[in-house]
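Heads up, the chain below is alone and in the form predicted alone; it's given as structure tokens.
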Amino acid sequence: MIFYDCSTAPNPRRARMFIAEKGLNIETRDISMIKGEQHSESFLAVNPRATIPVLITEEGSALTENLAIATYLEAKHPKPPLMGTTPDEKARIMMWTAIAESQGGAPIAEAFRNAHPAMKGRALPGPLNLEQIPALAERGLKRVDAFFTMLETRLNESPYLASEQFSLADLTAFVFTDFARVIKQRIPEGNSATQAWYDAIKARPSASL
């Protein structure tokens, strides 16, 4: 297998943490998004959509989405389980992973890409050059506030998002919560359940990668 990574971006970090949690040693090639290497001819030959991460499987497939990468690695290396062991648990983990992506990752990206000077003309990832829309950045910040409120409500009910154990859902939400620093958003003071959850995951060896 070959893993195409980027040390500065949140989505590659999700895959990197998943690989580490599985205890796998996969050949890694770092693609610098700061230098625009995702648009190089050599990388576009790997992924024409110019997005990272990418996992080249043992069978030669190029997996370009985190859920696909996680599904493949979980099937190949089921222990420790990060995507559930029963039908109900698997469904809850996928549900909370989707929630973390759509209600956490998406608005953070919306706020960042539509306001940060470095993203001028690059409001969406991929091959298209699109202009920023400031109103979307403002909306993104409001959505991030709602995401933090939702996390606190859920984590007052359960130590982890989807089950009693750390899972892909927690990994996903943790990475996005941490990345919110780029839009100057942090876990609100007083959200003690979220802070405890965040600190516990931050202490895991995979979180330092």
Ligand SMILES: N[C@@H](CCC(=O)N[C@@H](CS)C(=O)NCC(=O)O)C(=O)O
The other form holds:
Amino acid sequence: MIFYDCSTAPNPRRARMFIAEKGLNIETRDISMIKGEQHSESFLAVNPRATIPVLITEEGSALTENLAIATYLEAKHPKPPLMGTTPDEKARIMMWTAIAESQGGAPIAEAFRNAHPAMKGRALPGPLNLEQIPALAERGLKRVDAFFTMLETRLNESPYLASEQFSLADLTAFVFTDFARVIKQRIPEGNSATQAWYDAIKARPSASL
Ligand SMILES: N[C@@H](CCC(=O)N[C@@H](CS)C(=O)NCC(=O)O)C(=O)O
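Could you give the coordinates for the form predicted together with the named molecule, as opposed to the form predicted alone above?
To see the whole picture, the full complex is given below, headed by that same chain.
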């Protein structure tokens, strides 16, 4: 297998953490987004949609989405389980992973990519060069606030997002919570359930990679 990673971006970090949690050692190639290597001819031959991460499977497929990478690795290496073992738990983990992506990752990206000078003309990932829309950055910030409130409510009910166990859903929400620093957002003071959850995940060896 070959793993295409990028040390500065959140979505590759999700896959990197998942691989580490599984205890796998996969040949890794770093794609520098700072140098624009995702648009190089050689990388576009791997992923024409110009996004990272990518996992080339043992069978030769190029998986270009975290959900696909996690599904594949979980099926090949079920232990430790990160995507649940019972039908109910598997479904809850997918639900909370989708919530973390759509209500956490998406608004953070919206706020970052529509405001940061480094993202001028690059308001969305992928091959299209799109201009920033400042109103989307503002809206993104409001949605990030709502994300932190939602996390705190949920983590007051449960130690981890989907169940009693750490899972793909926590890993996903953790990476996006951490990445919120690029829009100068942090876990709000007083959100103690979220802070305890965050600190517990940060202490895992996979979080330091
Ligand atoms: N839905 C994809 C998202 C992949 C993605 O958007 N990756 C970003 C880095 S976090 C990227 O490749 N950006 C390239 C760019 O901004 O040009 C996944 O789950 O992996």
